[in-house]
Amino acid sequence: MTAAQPSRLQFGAFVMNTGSHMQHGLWRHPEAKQHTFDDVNLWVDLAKTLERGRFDTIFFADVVGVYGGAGASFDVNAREGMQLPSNDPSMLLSALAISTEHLGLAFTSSILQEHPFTFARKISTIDHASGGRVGWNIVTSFLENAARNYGLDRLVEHDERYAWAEEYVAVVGKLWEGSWDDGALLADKASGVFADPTKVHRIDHVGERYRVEGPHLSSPSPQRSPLLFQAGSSGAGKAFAADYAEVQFMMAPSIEAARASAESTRALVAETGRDPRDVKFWQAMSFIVGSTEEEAKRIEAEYDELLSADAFLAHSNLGTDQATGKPIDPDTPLKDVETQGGHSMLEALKALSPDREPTVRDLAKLTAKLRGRVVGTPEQIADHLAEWRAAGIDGINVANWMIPRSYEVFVDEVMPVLQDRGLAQREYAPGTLREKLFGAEPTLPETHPLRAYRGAFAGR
C-alpha cells in the first residue's frame, strides 16, 4: 500500500518543559536559554516565533518519572539536567493559547498520571480556550520510577499497558463524544434554558480499571476530541496507532525504514476500516544550519564538543537493569538487554549497526546518531526533506539543539527555502488543528472508533 503524495510537509517543534530534552549537554552553550524553562515567557516567545514561521504545532514531550531501573541512582539525571527537573507542560498551554492564533498545542500525558474523568475535562477546557487547537500524545509510560510514583509495585508489562490505554481512551472518548449531543448547549436567555437536559447523558462506564458515571462536565469543545498523537512503533504500539492515532511520531534511522514502518501501519489502519489517509506520519529530525556546508560542519563540531555521553546513556534507559537498578555490563550486546519500554528505539539502534551487534557501550554514540541529525545549508536541508516527502512522510518533528536559537534559525533561514519549493505552508488554513492538518471537519471522522460513542448514551 502506498500513501497519497502530501502537498506539503507539516512541521512540529519537538520540545520539553525541562533543561535538557534530547541533545544533552547543549544547555551549556552561551546562546542556549532552555535552562530558563521555568520562565513562561521563554515558551510564549518561542510559540510566537513558531507561528511567524508557520509551524503547525508546538509539541511537548513529558515523563512522570526518572530514567533508570527500579531504585537506580538518578545522580546523572540531576547533574546533567537530563529531564530532571521538569515541569508539567499542560500548565503552559493556556498562556500559549492566548498568545497565538493558529499554532497547534500538543502535549504528552500518560495513562498513569491522571484519572480519565479529570483529564477529559482538562482537555476540553484547553480546547475551548484555544479555539480548537489541542493535541494529545497518548503514552503508556515505560519508566519503572513512573510506575512507583503512582503507587504500583512494578511497571505493567508492555502489551498490558496498551490494554490499559484502550480502556483509558474509551473512557475519555465516551465523555468527549457521547456525553453531550450536538445542540445541547443553548444559553438561551429568553427561555431560561442553559443546556437541554435531554441531550446531556451519563456514560456509565464500568471496566477493569475505571468506573465513571458522567456526564462530562464540559460541553463539547471545537474539536470535541483533541487531535490524537501516538509514538509507539512496537507491534502493540502500531496496532494501537491503527485504531486511534491521527498523527504518529517516528524516529526511523533511514528513509527506507520510515517508509516501511509507515506503510505497514497504513495497512493496519485500512484493516480497521479507517481511511489510511486519516493518519499522518511525522519523522523526528534535528538541524544544524550554515550559510555554507563548511560553516554547518564547523557548528556541528562545536555542538559535538558539548554533548554529554553520560546523559545520553541515562536517557537510553538501557544502561541499568530495570528490575534491580544495577548498572549493566557495558559490553552486553543490546540483543540481550531486556526492557519493558523503548522497544522501538532499541530496534532502531540495532539498525544503525548492520555490521556488528551493538553493545550497551555504543548507546551514547548511536543515540546521538539516531536523532535524525541533518547538517547543511538551507538548500541542502530542503533537498533532504524533499526526499522524505517523496517517500510518503507527512511531517517533520523538529527537535532542537538550543531554545530558542534552533527554531529562530530554522524559521528565518530554512523555512523561506521550503516555502519557495512548496514544501512548507506560507499561510495557515482556517479552523481547528484537525481542519488545518487534514482539511476536513473539525471533529473526528466518522470511521474513527471514538465516533461510535456519538449518540450512544441517549436516555441516560
Given for the second form:
Protein chains: 2
Amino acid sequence: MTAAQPSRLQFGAFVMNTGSHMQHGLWRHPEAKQHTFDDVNLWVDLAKTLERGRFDTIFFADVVGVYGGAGASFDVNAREGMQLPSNDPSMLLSALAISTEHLGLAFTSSILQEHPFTFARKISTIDHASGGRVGWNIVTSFLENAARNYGLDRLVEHDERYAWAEEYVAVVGKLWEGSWDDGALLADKASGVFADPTKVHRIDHVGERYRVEGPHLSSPSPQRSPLLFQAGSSGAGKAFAADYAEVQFMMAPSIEAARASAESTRALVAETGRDPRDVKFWQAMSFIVGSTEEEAKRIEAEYDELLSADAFLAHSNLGTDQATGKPIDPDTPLKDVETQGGHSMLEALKALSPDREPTVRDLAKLTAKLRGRVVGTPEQIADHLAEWRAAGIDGINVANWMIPRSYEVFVDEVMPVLQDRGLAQREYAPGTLREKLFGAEPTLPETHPLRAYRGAFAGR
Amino acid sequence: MTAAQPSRLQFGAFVMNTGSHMQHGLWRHPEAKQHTFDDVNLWVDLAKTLERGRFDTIFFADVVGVYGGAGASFDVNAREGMQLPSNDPSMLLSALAISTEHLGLAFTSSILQEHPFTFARKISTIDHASGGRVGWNIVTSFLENAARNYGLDRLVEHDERYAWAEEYVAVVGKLWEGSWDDGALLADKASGVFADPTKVHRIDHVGERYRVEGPHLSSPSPQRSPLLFQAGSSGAGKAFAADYAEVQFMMAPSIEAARASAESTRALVAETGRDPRDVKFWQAMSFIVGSTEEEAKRIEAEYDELLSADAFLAHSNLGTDQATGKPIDPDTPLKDVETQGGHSMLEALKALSPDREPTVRDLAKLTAKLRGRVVGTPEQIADHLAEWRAAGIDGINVANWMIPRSYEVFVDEVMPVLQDRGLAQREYAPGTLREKLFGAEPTLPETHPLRAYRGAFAGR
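Structure of the form predicted in complex with another copy of the chain, given the form predicted alone:
Following is the full complex, with the preceding chain placed first.
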C-alpha cells in the first residue's frame, strides 16, 4: 500500500457539545453562541460553514463525568458551564451527515460508556448514513466521577485502562472487519436472497471483560471500521496509538516537541509492522485573527479579559485532591500534586517560568496561552502553519474561542491565504473520510491489526 | 390534572431499521424500498411523508440479537433479511428531527444494550435537538442471542427482567427528573452564571445492578423524561406498563380482546394512583388499500404471493429450541413448545382453527393475517377504525408492507377520509410530543412515579 503524502495540511474543528469546552469564560462574549449548544441548528450551521471552508472534519471532544475528584463539589463546573451541562455528540451526527456532503464526522466515545456490541452497531449505522465519513476518538476516561457514573468504586489504573481498551477495540474490530465478508449483502429481489448466510459469521469473543457472540447486526459500512483517532501521550497511550491510531492528536507545547513526539510515535508504528505514513499527526491550536497585528493583539486582550481562572483551575483537574475530593490550595507547587493524566502542561509551565516552581494557580492562568494560541494576521498565521507543516505535522485541530465566529473568521480570512500557498485544500477528494485523508482505500490498510479479523470467522 | 380525551385516533408508523421487519418477503416487491434501509434518505423522506399525513410518531422497533435459540443457525434470518442486517434506530433521530417540525420520534431501546447513565444523556440530547419530540419504548429483550451479545450465559428469567427494568427506569428517572431543578440553567452572559450550582444535584443511586453518582450531564430537555412507550402483555409486563407507560402498544387479535386488555390495564393504572386517561392504547395494524374492494383483494393476493413462510417461522422464535438451538419439527403442536415470550399469537391461532391443535407451521402461515391486517377501500378502513375508536382504543400503530409505499397510500388515500370523519387530525397541536398526545403539560404528570424524583436530591 502506498499512502500519498500530500503537502497540504489537514484541518479539523475541535469542539465539544457544551457551553464551555476549553477557552473558559468566552461564552460570555456578545458574539459567542456556544451557550446555545442544546440547539441542533448551532451544529448544523457550523458543519455547513466548515464544509464551505473545506475542513476535513468536525471533531467532538467528550467526557462522561464532571472534572474534580471523587465526591468533590462541582459548583465551579456548573457556574462556569465548564463541560457541564454537556450533551452526547453522537446523537448529532445524522443531522450533520444529511446537512453536508464531504465533512468528516468524528467524535469521542469512552470504553466506559458503551458496550462494544452496541457501539459497533452505532458506528456502522452512522457510517452507512454518512457515506463513510465517521471517525472515532478512542478514549479510556480519566475522571473519577465518570468511573462512579458507571458503577466503579474509582478510576481503573492508567495502564489497566489501556488493557481494557485493547479488548474493547478487539471486539469492535471483530464485528466491523470479521463478522461479514465482502459480498455478503445482496438484497437481490430476483433470487430473494437478502444476505448470503455463508458470508455472515458469529465472532464468539470471550475475553477478560466481554463475551460477545455476534453476528454483527449491521452489514459492512463504507469504511467498515471508522477512521481511528487517538490522543494518548503517556507510554501506554503512545503504544496504543502506534498499534491502532490513524490520526494522532497532539497538544505539544512547541514545534520541536511536536516533531519529536511524532517521530518517536512513527518509530513505534514502524516497529508494529505498519507503514508510518498510515498515521497522521494533528496539533491542537486556536487562532486570533486580525487584519493587522495590532488588531489581533487588541482582540487577544479583549478575550483575555473574559477568561475565567476559576474554570481553568477546575478544568486542570487540580482544583481538588483526586482521592479525597478536598480542595487544593492554589499555591501548592504543581510537583506536589498527583496528576493522574488529563493535562500535559507541566513541562511547558516550567519552561515558561524557569526561575521559580510553578503552582496550581499558575497553571490556571497560563493554560489558555499554552494551548497553541496563535495571534496575528492571516499571513502571519500561514507563515506559522508552514513551519509546523515543514516539521512533519500533518494537520491542525482548530479549537475555538467562539462558536461559530472563530470558524467563520478562519474560513473567510485564513483559509484563502492557506489555499493560495498550497497549505489547505481547495476541493475535497472523492470517497470516504479515510480516502480523503490518505488517498488510499476506503477500509483499513492491510497492515492495520484489525484487518487480521477479515475472514477470521469463516464457518461460524 | 385533566387529560383531554380527543375523539380522534392517534397514528404511529411502526417501522424497523432493517430490510424485513414483520411482513417478510415483501421487500422483493418491485415498489418496495425497505432493502435500502442503510440509506438515511429513505427515513428522512418517510418522516416528511408522515408529517404531511399528520402522523403523530414514527416508531422504530428494534432487537439487539438474532431470532433463534442459543447457538442456532441464523441462515434463514440472513437469507430473508429477517431483522438481519439491522441498524441502530437512535442514530437516525437527529436527521429526522431537522427534517420535520412536529413528528414524534420514538424508538426501542433495551435495558441490555446501554448503561442507563449513557442512555439518559442520549435521550436528553435528542429531546433538546427535536424540541421535545422523543419517545422511548422500554423493552427487556427476549432473544437468547441478545443476552449472549452482552456477556450473559443466557436470557435472564422473564420476571427478573422486569425487576431489572424497574431499576433501570429508576436510574434514568432520577437523572431526568431529579438531577436538575427547574430554573437551574441560566446561561446569563451578564452575570457569568451558566448554571446555578445549588440547583444541580448528584443522584447517588445505589441498587442491585447499578451505582450511578451523577449529576446528569445534560440540562432538562423540553419533556425531561421522554414519552414512555411499553408493549409488555405478560402479567409482569402489564404491571410495569401500569406503573410507567404513557402509550401501551397492543397486538390484540380482535377488538374485543383489545378492549378487555385496555380495560384491565386501565384498572391497574388506577390502582397505582395514576389517572387512567394518562395512558393511551395503540393497536398495531397494517392496511391494504384499493379503490374498490376487488382491487384491495387483488393486491392482497399479490402480497400473499410474496410472503415468506421460512421467515415467519424464524421470526416466531419457534424455528429452533430456545435452550438447545436444535431445529423444531414444524408439525410440532404449539402447545408443546416453550414460548419464552416474543409472540402472543397462540390464543388467536386456536380461535382461527378451533377444530384442531395449531402447529408451528400454522403459526408461520397465519401470522401475516393475524397481525391486524385490514383490507379494503378507504371508506371500509375508516368504518373499521371507527369501531376500534368506539371500543376505547386511542391509536393505531401502522405497520407496513412496503416502505415508503404503504405510508404514501395511507397518507394520500386513507387519511383524508379519516380526517373528514374526525378520526384523524388535520393539523398538529403545538408543543412537545407529550402535549400533542395528551393536551396537557410537556413533562410527566404529577401522579407519574418518576415525578417523585423531582426535588428529591436537594443539597447533594
